[in-house]
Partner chain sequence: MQSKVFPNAASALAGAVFDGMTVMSGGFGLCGIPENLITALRDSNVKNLTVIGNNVGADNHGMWAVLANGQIKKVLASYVGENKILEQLFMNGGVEIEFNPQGTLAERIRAGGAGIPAFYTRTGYGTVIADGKETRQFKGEWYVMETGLVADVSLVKAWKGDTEGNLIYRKTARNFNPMIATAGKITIAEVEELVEPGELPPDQIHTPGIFVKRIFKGSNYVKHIERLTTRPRDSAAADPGGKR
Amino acid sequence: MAWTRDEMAARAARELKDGFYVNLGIGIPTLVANMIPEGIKVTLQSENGMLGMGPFPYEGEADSDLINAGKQTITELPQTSYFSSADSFGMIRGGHINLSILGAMQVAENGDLANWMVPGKMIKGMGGAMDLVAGVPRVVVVMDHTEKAGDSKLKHQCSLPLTGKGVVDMVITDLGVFEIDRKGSGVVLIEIASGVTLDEIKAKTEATVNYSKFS
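That one chain, whose sequence was just given, in the form predicted alone:
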């Protein structure tokens, strides 16, 4: 049985380090805000101009003026600060964010990322993903392992327009965790989701993967 969205987010939260400034992308990554491990202090940043985001509000306690970049209602903390979107992107482009956790439509075995558009479909815009992958030193992708039609999203090469070339360091899917060595070693399977078999991962993965840890 594959990991749920919450389990994927909890696994991504294990990549957080004490003192990190972190940006969470739209979709599954937003769930990480409620999964921060005990004893770890991180500061969450949003492209729309908020530093120090709290967890999602309980039902009936949402403030429609407090939203993240994905237009979801969030909470503030005593140390929260607000500023312009220009200042927010200055933080990102200036290398002041330690980690970005993003969703994706495709990731290639060399770390290429496609997560902002599907040709022919209406989009709202590219958002901040291109700046994030260019300005943040470590990028973790959290996504379903396959598309609805069953095709692998971890591919030899991305077929969709790229967000960035060679930018992904780790991929967490509902089937397992993969590290990407962008210097040439490629993709390495480092963890298998509970209830998932190695054969299932191999059958559903297009990319060339080093499975030696589990062989």
Given for the second form:
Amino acid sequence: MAWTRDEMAARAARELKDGFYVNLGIGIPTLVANMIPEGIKVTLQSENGMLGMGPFPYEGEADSDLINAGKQTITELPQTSYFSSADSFGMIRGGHINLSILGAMQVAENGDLANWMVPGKMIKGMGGAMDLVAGVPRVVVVMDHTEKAGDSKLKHQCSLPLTGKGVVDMVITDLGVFEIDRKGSGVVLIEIASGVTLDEIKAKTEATVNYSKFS
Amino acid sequence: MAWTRDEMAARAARELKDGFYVNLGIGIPTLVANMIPEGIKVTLQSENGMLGMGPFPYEGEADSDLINAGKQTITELPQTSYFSSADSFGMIRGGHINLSILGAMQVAENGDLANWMVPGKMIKGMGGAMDLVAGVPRVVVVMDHTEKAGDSKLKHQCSLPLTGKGVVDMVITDLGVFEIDRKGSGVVLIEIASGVTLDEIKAKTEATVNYSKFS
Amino acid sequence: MQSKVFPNAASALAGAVFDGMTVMSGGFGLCGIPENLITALRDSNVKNLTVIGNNVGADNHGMWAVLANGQIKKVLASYVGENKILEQLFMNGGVEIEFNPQGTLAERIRAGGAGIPAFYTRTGYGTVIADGKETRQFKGEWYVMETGLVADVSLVKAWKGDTEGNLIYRKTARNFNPMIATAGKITIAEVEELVEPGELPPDQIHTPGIFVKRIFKGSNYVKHIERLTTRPRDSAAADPGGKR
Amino acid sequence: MQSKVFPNAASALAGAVFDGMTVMSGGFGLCGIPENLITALRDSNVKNLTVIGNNVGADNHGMWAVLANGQIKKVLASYVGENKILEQLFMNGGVEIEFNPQGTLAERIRAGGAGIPAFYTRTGYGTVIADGKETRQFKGEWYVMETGLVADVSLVKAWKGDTEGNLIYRKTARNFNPMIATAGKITIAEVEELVEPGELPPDQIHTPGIFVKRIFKGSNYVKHIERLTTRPRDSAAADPGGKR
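For comparison with the form predicted alone, produce the structure of the form predicted together with its partner chain.
Up next: the whole complex, starting with the chain shown before.
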């Protein structure tokens, strides 16, 4: 009984703090926007040049000049501002975004992240992912714990080409939550998903993990 | 009967071409703004963040938020735009200004320019001068031909600290007009001020000059 | 002064394009792309183009048309999905793609326009993007050296422009257009509204006219939406901006 | 959310300043300087400051007050004329000045705010400004490497701001303020008009609120003019903008 996508997003939402400026990747991270805890104000950045991203427009009110980085139509809020892509990535690279939540294909125990290409498959490009993981001071990955074939996505080393080296601070999977030290001192399991056993996590994890909190 | 300040400015104004974007330094270069030939449109840039600099305001209408790089109160024109200092010097460094006209203490025959400091005297700073001479593709210097003591300001080498190395394309003095090749192939006298003799120029010039046009 | 104003895209492009040239084009996905200029570029039939932009259009839209017409030799972009012809051409070697991280691409273009030949960024350090590039430490962190980019012709789309070339963009259609406007030897702008000088407030101009050599009023804008996402009026669901 | 809004300069500065810190301050000459914050900085009496800005005030005005109060150890600026106390302190070694070309200073601050540790510029090549700096050729031209700058506290002045920290500047009072706003660990903004979110059009915001940690409505603006230049109504003379 691992966490559902919504439960993973809800767990990621608990990493938000009041006043945070946050960039959300596509997929499960997008769901986090619907789960911002009560009493906390979070401002969403979209790397195509917007701060203060609002909800989807009502039917019939979409504006083709107003999209997010996932190319979805969105709306603006009272606090919204627009800027160029150069200014947007200055904001990102300069460390002004507090938190980036994004998906991954693989994360290694040293914080390496792979999520942009698979050798032999068509390369679509990294978009803004490399800039986000390099520039945002805190990066949280939300991903399934294993490949469909069962292989662990939390690994000793990434086998896929990297998006960033030593850039991940936390991994939230359907099985639990792992803290990673970017400087390489290791991975610590800090939370187990409801209905999941420590043995199941151990069996499905390739990375060397400190399980001491639970044993 | 060398050229007056106004005559030097008028000669410099003949370097303007229709559609040019121009940055004018303080002193004689400022006078050029009053001598733009009929039928030619020139847009003045002020490096503190303005394109399309207008005339001084009418008495009583000065706006303290609207000054030029010489800190004089000015006005805007219909085509005016404002921008940051970073954007302004991006414009300058990127070669988008067509012409810079500025004063100098010394110019060398290889195009070196000195106009920002005299050792032993208080240093006020270079302001935007180093960026202008490094970034603008065509630099015209307007200066007196000699120091008050009579020493030539057009020299073999600058003795004062440089503002820019190999950056001057033309020098207009009270005695005449000199073309300089930035690549170092030399100085050519192309015009003699009314009432001035070639011998006078030769006597007052330290730099090696090609006088063949007049001999 | 000779006017910067042209009657349409074809006349604005005339004399500026040539085989083998480098073209930058604004836009993010299909948002804020110079639709009229892209069509005119296709109709010009110039070949062996190097195209720089965040994307290269999408199936049946935008720069895809120039690609489908066999005019593009090389692409510099950050993302090229949703583009089947490009996928085929890339796989069979018909088009070379140089992938750039989106922020690095934006900054390289800004640098090119601002006279900065190279800069350092942490983006891409330790990845294939850094292969063959100089890396270097500053204050204990590793960075990659990236170079500035310029183009023979830059094509941009703004919301409003005046006859002096001053431009104002609208919402997220701004994206790459402002930097691209600074990085072209010849920058050509198409606008939805072309007005007289003085009608655009000077504090609100995003691109000063100095960067724009030619300008015209575009027509027949399609502004195709790649992913129409809406919410019903009676629901709080499907809310990417969250509660606040 | 904890509000970014403070009642005045003293409260906005409280807890952010300390001896030995680096302060950036916006403005060009006395145009667009954060007058209220500078006065509060003087009253805070913090010492051994490194001050980064285009100028350091002028006799009796602006950052001059902090200098005259003996709080400044080092200055990074492009121009320091019209400032007798600074002249004296510089001559007798009481203050260190690092001169930066104006465009290099502006770009170093932008780079600091944008996560760029270093860049290359042609400005200053072959001059004393390049002494001790790395120089390098790109495409046959020589360039100087310059590094990014950041500050412990950035002080900026805008025309209008909202409670989210979004800022709009007015005319040439914009100058260094936008970059400085991005380069402070703590950026504090003073504004002439403080409004609610939604009152500033999103396309016209110069500094997005993310950069501003604290904001307040300034008061008693002097806006001293250094060189009042006017023309009589009946004259076409004294026209620095030229005929057109």
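Everything numeric here is computed off the predicted structure, so don't read it as measured data. Rigid core: the largest C-alpha set superposing within 1.5 Å between the two forms. Positions refer to the first chain, counted from 1.
Superposition on the rigid core between these two forms places the CA atom of residue 161 less than 2 Å from its counterpart.
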